[in-house]
Every structure is written in C-alpha cells, then in structure tokens.
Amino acid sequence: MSQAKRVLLAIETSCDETAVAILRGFDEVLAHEIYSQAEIHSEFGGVVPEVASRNHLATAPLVLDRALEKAGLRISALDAIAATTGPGLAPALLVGASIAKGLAIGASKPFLAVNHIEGHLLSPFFGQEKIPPHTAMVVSGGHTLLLDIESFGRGRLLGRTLDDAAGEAFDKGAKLLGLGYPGGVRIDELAKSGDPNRYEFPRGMAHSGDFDFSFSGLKTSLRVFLEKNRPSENDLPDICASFQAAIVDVLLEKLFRAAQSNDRQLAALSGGVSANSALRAKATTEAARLGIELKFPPAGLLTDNALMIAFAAAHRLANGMTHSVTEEISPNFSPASLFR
C-alpha cells in the first residue's frame, strides 16, 4: 500500500467530546463519529474533568465500534492508530490515549501521539498532502494562538493569550449574562439581532505592538457594566453584539497584521470559535479588502473531532514519525510540540 493511502484510526477525548475517525490517505473519510457531552456539562456551567472522563470511558467503546462498522473494517486492517495526547484535561486524555495504545499493542500497529492544537491548525487544509506557507490563528475555549507556518512541522509561534482564551471569554461572558453553557453559541445567536456599536467594551492589547492577546479585562468590563446598568432582557442582543465585536476586532486586527508583517498571502482560522458567524463574516470581508486568501476548516471540523487528529496523524506518518506507546499525555500546551 502506498504511503498516501494508509488507513488511520484516531481517537479524540481531550475535553468533552468522545470522537473516533478512520481516514484513508489524506482525504478519504471512512468514518467520522462524535458523541458530545455538552448537555451533561451544561448542568454544571462548564466542563467537569472527572465527569468527562467517566463518560468517555462509558461511550468510547461504543463510538469505536460504530466507526469500525461504518468503515467496514477490523482493527487488523488498519495501518496505524492515533490519539490526542495533549493539551487537554488529563483524566479525559488518559481515556482516549490508553484505548489507542491498547489497540496498537494488541494489533501490533504503529502508534501516533497527536497534539490537539496541531489537529486544529491543520484542519483548514484537510485533504491536502502539502501544507502551504500561511498565517494561522487557532481560537478555541482553551487556546488563542497566532502562528507563522512555513510547512508541516515548520513554523513559529507569534503570540498567544496571556490570560483567558477567546472561547473562554465567550463562555464567561455568557455566564455573566445568564445564558448558560456552552455560551459562545448563545451569544452568537443573540448578537445577530443586536447592534454591535451600542455599547463600548475594551479591545485588550489590540494595539500593543505585539501578537499576544488578553481577554480577562473584557470579562471584568462586562461584569462592571452589568452591575452599574442593570440592563433589561431587551438589551441582551445589543450587549452580546457589542461584547462579541470586541473579541472579533482584536482577533482580526492581529491576524491580518501578522499576515502582512510576514508577507503571507494566505491566512487560516481554526478552532471552535472559528464557527462564530460575526468572526467569519468580518474576516472574509477584511481578507478580500487586503487581497489575502482566507481558509476555514470544512463543516464538521470546526469543533473538537477525531478527523482532524487523523489528518494530522496522516501527515506525521507520511513524514516518518511514529511514537512509543510509553509516550505520556501532555495536558499543558507547549509551542515546541507543534514543530519538528
């Protein structure tokens, strides 16, 4: 079998999605299964690691069997097995990584430890055998990163959040507004009928001269605003739109400034927050104005999933990279882990 047509199974359990995907080569999706725990964790107002891991343990075998059945394959037919090993919630990561390692040992298959951020980073280029030079932004509940990418495994970190991630800011803002968890989607929905210019919220570090981010001040500003003004329910769409605009403006100011500073004609936005409609609309308009090509992940690869992990693993395998089953999980993010 040619290297490009190897069949990979990947498991993703870094947070509250239990996901399994099977990919042939770089573009042939044989199975793509996701079980979300969002409804379970909404009762707690956020993800509880122990609850997430218990649910992964209960559902992972079922999701795995469903993926194999959909693909019409047995474990013995796979060429390699991958799992997310970090960053993420340690108890959750352990479940998926342990299952993948056990399968790899039992079937005598190569094991690949995949960085969750790398999965997001590569997702806009799903199906491509070569990753082109570009400016990349990964925006999720736990991370906000800006990177200059030369090719697969080659690049550098330009900036990152110094406190809250963009997705975390959305969720904390939603909690202050009484919108529940996950809050980013609810803010996006309400903001569609709101006026983003009615209220002024701070654009933290928008003009700091570097590519780092800070969103904790925005959350504090919203809390103070709510305490002082006691807005009515009718004001919610305008508040959401104004709050959302503050996040979007900062993200895009830095993304496109980084692209221009590094002479990149291509930019990519990925991670769960890249599903935000205001972010996508404004990014598309601004990219067209600047003459920069803009890429997003395909539908289904915006939030956490195993297909992006399988795609990253395919690139690792094509570059001769495999890992020992003794490879430990890495709950904390390290920029060096993205690059060879």
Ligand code: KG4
Given for the second form:
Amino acid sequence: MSQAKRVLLAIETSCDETAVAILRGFDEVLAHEIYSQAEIHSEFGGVVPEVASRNHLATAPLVLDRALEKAGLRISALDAIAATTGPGLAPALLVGASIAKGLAIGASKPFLAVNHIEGHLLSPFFGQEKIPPHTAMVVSGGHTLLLDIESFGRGRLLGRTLDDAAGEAFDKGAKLLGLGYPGGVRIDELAKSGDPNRYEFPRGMAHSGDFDFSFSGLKTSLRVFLEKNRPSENDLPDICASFQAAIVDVLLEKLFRAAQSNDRQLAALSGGVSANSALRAKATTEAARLGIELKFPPAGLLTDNALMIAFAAAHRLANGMTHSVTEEISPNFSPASLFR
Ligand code: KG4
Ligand code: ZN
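I would like to compare: after the form predicted alone, may I see the structure of the form predicted together with the ligand?
Once more the chain from above appears, this time first in line as the rest of the complex follows.
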C-alpha cells in the first residue's frame, strides 16, 4: 500500500471532548465523531479533571464503535492507531492513550503518540501533504503560542502567554459576566451587537517589543470595572465587544509583526479562539492590507477534535515516526515536543 493511503484511527481525550476519527491518506475523512462533555462541566464553571476522565471512560468505547461503523471498517483494516498523549489533563489523557495502546497491542498495529498542539498547529493545512513555511498562532483554551514554521517538525517558538491563555481570558471574562462555561462563544455572540470602542480595556504587553502575551491583567480590569460601574444588562453587548477587542488587537498585532519580521507571506490561526468572528474579520482585513495570505482550520477542526490528531499522526507516520506502547503521557507542554 502506498504511504499516502494508509488508514489511521485517532483518539482525542485531552480535555472535555471524547473524539475518534479515521483518516485515509491526508485528506479522506472516513469518520469524525465528537462527544462533548461541556454541558456536564458547565455546572462546575470549568472542566473537572476526574469528571472528564470518568466520562471519557464511559463514552470512548461508544464513540469508537460509531466511528468504525461510519467508516465501515474493522480494527484489523487499520494501518496504525494514534492518541493524543499531551498536553492536557492527565486523568483525561490516560483514557484515550490507554484505549489506543490496547487496540494497537491487540491488533498488532503501530502506535502513534500525538501532541495536541501539533494537531491544532497543522489543522489549517488539513488535507495537505506538505506544510508550507508560515507564521502560526495557536489560540486555544489552554495555550497561546506564536511560532515560525519552516515545514512539518521544523520551526521555532517565537512567544507564548506568560499567564492566562486567550481562550481562558474569554472563559474567565464570560464567568465574571455571568455567561456560563465555556464562554468564548457567548462573548462572541453578544459582541456582534456591541460597540468595541465604548469601553477601554488594557492591551496587555502590546508594546513589549517581544512576541509574548499576558491576559491576566485584562481579566482583573474587567472584574474591577464590573465592581465599580455595576453595568446593566443593556451594556452587556458593548462590554463583550470592548473586552473581545482587547484580546483580538494584541493577538493580531503580534501575529502580523511576527510574519513581517520573519519574512513570511503566509499566516495561520488555529485552536478554539480562531473561531472568534471579530478575530477572523480583523485578521482578514489586516492580512489583505499587508498582502499576507491567511489560513484558518476548516469548520469542524477549530475546537478540539480527533481529525486534527489523525492528520498530525499521518504526518508523523509519513516521516517514519511511530512510538513504543510504553510511551508516557506528557500533560505539560514543551515547545521542543513540536520540533525534531
Ligand atoms: O482548542 P479548544 O477547543 O481547546 C483547547 O485545546 O483548549 O479551545 C477551547 C477554547 C475555549 O476557551 C473557548 O471559550 C474558546 O476556545 N472559543 C472561543 C470561541 N469558540 C471557542 N473563543 C472566542 N470566540 C469563539 N467563537
Ligand atoms: Zn485544543
């Protein structure tokens, strides 16, 4: 069988999505199943690791069966089995990784350990066999990373958040505004009818001259603003739009400055926050003004999913990488894990 046509099954359980995907080659989606636990965790105001783990354990076999059924395949027909092994919540990662290892051992298939961030990072290029040189920004609930990418497995970290991630800023802001968890989408929706210039929120580290970020000051300023002003329900859209603009402005200023200073003509955004409509609109305008091509992940690959993990696994496999079933999970992110 040609290398490009190998069939991979991937399991993703790093946070609160239980997901299984089956991919043939780099672009043929045979299954793309996601079960979200968000509703279960919303009553706690955030993801509770043990609750996530227990739910993955109960749900993953069902999601796995559904994926195999959709693909019309048996496990024996797969060429390799992949799982996210980090970064993420340790008790949650253990479930998906253990299932994938069990399947790999039972069916005598190669096992692939996949980095969750690599999944997001490659997702704008889904379907492509070659990853082009570009400036990448991964903005998720857990991470805010700016990277210069040469090709698959080659590149360097330019900057990252020093405290809260961009998605975390959205979620914590939403919590302060009483909008529930996860709040990024709610802020995005409310902001659509709001005025982003009505309130002034701080653009953390916008002029620091480097490519790092800080969002914890923004969260504090929203808290202080709410305590002082006690705004009414009618002010909510303007507050959301103004708060969102503070996040979007800093992200994009650094993304495009990084692209220009590294002479890149292509920039790619990924991770849950790349679904944000204000971020997409402003990035599109700014990219056109600067003559930089812009890429986003396709719909369905923005927030956590297993298809991006299968795609990253396909690249790993094409580069001759498989892993021992003794491979450990890596709950913490290390930039070195993305580069070889
Ligand atoms: O990539 P992801 O699904 O999970 C992690 O790997 O963390 O990202 C989830 C994050 C959450 O913080 C969520 O609030 C945020 O992405 N998010 C958004 C939007 N959709 C999801 N933030 C702002 N606007 C959105 N439309
Ligand atoms: Zn993610």
